[in-house]
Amino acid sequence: MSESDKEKQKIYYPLPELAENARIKSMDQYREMWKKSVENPREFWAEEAKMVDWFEPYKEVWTGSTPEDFVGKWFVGGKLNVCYNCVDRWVEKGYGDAKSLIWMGEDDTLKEFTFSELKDAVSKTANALKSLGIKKGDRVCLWLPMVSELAITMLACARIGAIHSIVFGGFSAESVKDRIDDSQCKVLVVADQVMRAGRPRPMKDNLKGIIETCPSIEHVAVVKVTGDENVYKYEKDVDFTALVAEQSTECPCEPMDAEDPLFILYTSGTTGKPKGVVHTTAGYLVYGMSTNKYVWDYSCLIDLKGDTVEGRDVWYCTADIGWITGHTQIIYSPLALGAKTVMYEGVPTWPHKGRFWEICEKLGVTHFYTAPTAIRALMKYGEEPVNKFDLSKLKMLGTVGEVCNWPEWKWYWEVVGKGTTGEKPVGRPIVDSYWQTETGSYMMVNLGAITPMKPGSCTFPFFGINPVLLDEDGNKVTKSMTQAYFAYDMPWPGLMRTVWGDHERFVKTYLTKFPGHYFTGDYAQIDDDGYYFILGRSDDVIKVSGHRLGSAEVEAAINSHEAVAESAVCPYPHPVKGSTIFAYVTLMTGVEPTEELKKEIQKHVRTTAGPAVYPEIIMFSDALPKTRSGKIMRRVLKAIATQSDIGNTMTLANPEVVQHLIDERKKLGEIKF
């Protein structure tokens, strides 16, 4: 076994001092709590629901009965308001002067909202929406960059009971139209322009000829980011910035039923019509608060951990609010716990490659949460951009969105976290979280302060979560390191309730394949120690000579080569094997692509992962086509490899990459075996 493999297979431990003030102080305590949470979920979630301030108490925790009614209803009869729990209650409890949302712009502008200031800003925005005719139950579409108005407007919608549908700022206008039409939004809130890498880029201009075809839209509320007067104008336009400015700061919170929808969030739509995932008010809030409280242990107002109110930790999630990570991990869960949460406008590599670390130093960040995609992008530039900044206040690191493979995990642990590499490595924990838009918050995750880590593993289930591995016939798979379908055999409060306007699609997509279970659509496996490893989407399986290979497994082997920054694989037809592996490989900065390097990578994979994982075809690429959430668009890669119809690429974050890959594929010519 190579030294690298030995390092990869070690167990890594969090700094021991983190457990001293943790809410859960040992793995034995975790296991005891988890057992109780799955054996008596009603009792467990009733206790967790005490974190919420209710206008009226609920009558029943959960009405479902697995498998007859898998999802059921949660906190039935309870009345509450999410915005009240995120903002108003902290003011009423005497913490109005405590910092809440910290927003930083590309140009270093800093807005540090106290809870009182946030309450006033949200109330004025809520009144502006009401003046446009928005009331409880109406849908409002938000198409904004990462400006503070995005956070404020989503809270304003929650305040008055409107259902927000946030569309990632980088999506096309056609994508906005699809979402508006599906949920019949009455108002679109949009920015005039967006600042990106120091330059204003068009946003509202992209709506020309498209917004006119959305019959449900009554007003287009324009947020002035740059104030450019030459931006496209529409007869339904409202200067939303000016309208908000003239409003009162008095706006009562609308009492909401526990099961009332809080928001709709559409999946990226890489296949078929986008699904409008519906999350409800109470269940989503309770579950998100619970996950953040136990997993990260950051000090916050919910229990006044820390010496003083302003001695609280600083939480920085780098996600975009246009995705579920931003909803749950930047706004709703941290604010409801009374945390200080950071929101950044720009990209991680501008104006320099150390931007993330500069923000951590400047704002005193203690808990940092990002995606493996971002880590891979930054590790290409080496250690210098990290080492320039003081990261001594960091207590925990985290990853979200995809599997964090060994190369990026190791770099994150050693370079950012300054973790040790001895016989028993100790350092700042890396919280590896597995969850989905549909699940509301973490499902599989390590408790940062106490859980021993295995690189690439999302470790163990969160409270109230009972994962199962199933074969094609729905039988439980218990054999160690056997690839199986990944599902859950009991519900939890944060689970989505339906697909907007299409409940049948919800049932068919998630609840039908394995009755009595929620099916994630992923493959996973478990090792002898009970650690879970996610292997990728079940529709990303490559079958080579009868071997079923998850894409994540193959890519991890390729990525472990020191010259590789990132890779993606897809099946390619083979006359004997049925399919073989076609690999797209992005190299580290400064590494030249050569035929010799291709052979070296192939040899490396064969040696480290076995002949079944051998990538028979390698094509070097400068970048990979990805959705706005950072997920690789495998459908497009497969089409390019087989030189077939690529289809719709409007949801790509980097559509220009596609033509480059097509040109490179042509150079390969006919592939013979």
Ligand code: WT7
Contents of the next structure:
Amino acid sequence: MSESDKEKQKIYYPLPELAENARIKSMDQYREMWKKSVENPREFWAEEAKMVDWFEPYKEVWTGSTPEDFVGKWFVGGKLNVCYNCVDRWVEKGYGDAKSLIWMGEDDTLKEFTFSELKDAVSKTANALKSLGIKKGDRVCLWLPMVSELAITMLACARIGAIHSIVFGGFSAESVKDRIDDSQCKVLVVADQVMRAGRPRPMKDNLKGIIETCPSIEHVAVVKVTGDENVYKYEKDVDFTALVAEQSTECPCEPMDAEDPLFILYTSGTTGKPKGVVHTTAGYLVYGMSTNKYVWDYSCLIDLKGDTVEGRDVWYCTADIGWITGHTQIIYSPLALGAKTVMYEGVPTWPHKGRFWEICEKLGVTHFYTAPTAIRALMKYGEEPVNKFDLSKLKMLGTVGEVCNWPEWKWYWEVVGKGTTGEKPVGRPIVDSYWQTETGSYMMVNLGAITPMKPGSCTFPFFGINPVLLDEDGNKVTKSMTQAYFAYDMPWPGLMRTVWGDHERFVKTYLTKFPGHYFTGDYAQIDDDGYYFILGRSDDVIKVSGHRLGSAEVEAAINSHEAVAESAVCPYPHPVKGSTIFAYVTLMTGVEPTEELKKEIQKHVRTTAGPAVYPEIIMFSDALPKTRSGKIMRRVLKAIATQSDIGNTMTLANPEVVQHLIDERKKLGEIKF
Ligand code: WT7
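Could you switch over to the form predicted in complex with the ligand, since the one displayed so far is the form predicted alone?
Shown next: the complete complex, the earlier chain at its head.
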């Protein structure tokens, strides 16, 4: 075994002082609590639900009848408001002057909202939405960069019971349209422009010609980010910044039913159309709070753990709010716990490579949560940009989105966390949180203060979560280090309830492959010590920089180019992004396969699907390997792209194309990034 392999297989321990004042102090205590939580989930979740301030108490914790009933309802009969729990209640309890959301701009502008200020800002925005005719249950689409108005508008929606559907800024205007149409949004809130690396870039301009084709939209509410007068104007435009400014700060919180939808968030699946994942009010809130409280163990207004109000820990999650991570881990869970939460407008590498660490120093960040892809991007620049800043306040680090592999894990541990190596390495824990848009918050995760870590492992289940490894026939796989399908055998409050407008699709996608289980779509394995390792997707979902892209969606964008007859995409290993997209493209008869055309197709995909969707490698091919039923064999495509063993091709209808593709792939040579 090499030195590095030995290091990788060691157990890493959190700094012992973290356990002293922790909410859960030992692994024995965790195991005992976990056992109780899965044996009697109703009791466990009833206890957790006490963290919420209810307008009316719920009557039943969970209405399911059997443990495997995933469509049961949670906290039925209860009335509450998520915005009230995140904002108002802290003011009412006398913490109006305590800091809540700390927003920092690219140009270093700081907006440190106290809970009172946040309440006023949210109330004004909520009144502005009401003045545009938005009522409880209406859908509002938010397409905004990481400006503070995004955080405030989502809370404003929650306040009046409107359902927000946030679209990531890196998606295209076309994808905004698809999402607006699917959930029939009445208002679109959009920025005039977006600041990126010091320069204004178009945002609203991209909607030209597209927003006109969204019949459900009654108003386009424009947030003035740069105030540029030359951006594209539309007859349904409203100057939202001005409208908000003239509103009153009085706006009551709408009492919502526990199971009322809080938001819709679209995520890619295996078919072309993204799914509108629906999260509810009470279950989502309770689950997010519970996971964050136990995993990160930060001091917050729910439990100051001996800190003063001002001395509370500082939480910084670097995700974009356009993804579930931003929803749950920047806004809803930390604010509902009464934490200080940092939101940063910009990218990690501008104006310099140490931007994250500068923010940590400047704002006194104690808990820092990012993605493996960001770590890989920063690792390239070495230790210097990290060492320039004082990171001594940091207590815990974390990752999400994909497996945190050994090289980046080691760098994070040593360079950022200043963890020791040697016989028994000790340091700032790296929380490896495994979850999905669908699950609301963490599913498999270490409790930062106490769980011994194995690099690359998301360790053990959270409370109330019972993971199972299954084979193709649904039998339990218990053998260690054996790849299996990863599923859960009982529901939890944070699980999505439905796919917007298509409940059948929810049942079909998650609950049908293994009846009685929720299937994640991932492969995983377990080792002899019971540590779980996620091995990646078992379906056609590609993870690029930790973001989920559906192959069919990317293919649809490629196919919409007039020169393209057909295409198929697969993941290809990339040093920073984890995977990038490798596209096989068959051209229309008579079209010349040139390098320019490749660039043109790439550009076309960027504009139709958005910069987040980029087929980085294109290979022209005369045909694609298909089964007799016409299904593209992606396993073969992946093997050809990476020039690895192709395996059995007996089931192919056209095995002769394989050799042609192998030859074409050889011509592409080594791929450099
Ligand atoms: C998929 C979900 C939920 C926040 C961000 C991504 C992969 C997520 C981990 C992890 C290994 C991970 C899985 C999962 N994934 N976290 N810690 N280790 N894989 O949300 O876009 O819904 O993607 O991300 O494949 O199914 P998402």
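Just so you know, these numbers come straight off a predicted model, no measurement behind them. For the two forms, the rigid core is made up of the largest set of C-alpha atoms that agree within 1.5 Å on superposition. Numbering follows the first chain given and starts at 1.
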query = between the two forms, with the chain as two rigid parts, do Tyr434 and Thr594 end up in the same one?
reply = no
query = Treating the chain as two rigid parts, what rotation angle in degrees relates the smaller part to the larger between the two forms?
reply = 134
remark   = Shift in angstrom of the Ala641 C-alpha between the two forms, rigid core held fixed, comes out at 3.7
C-alpha positional change at Pro615 between the two forms - rigid core reference, Å = 20.9
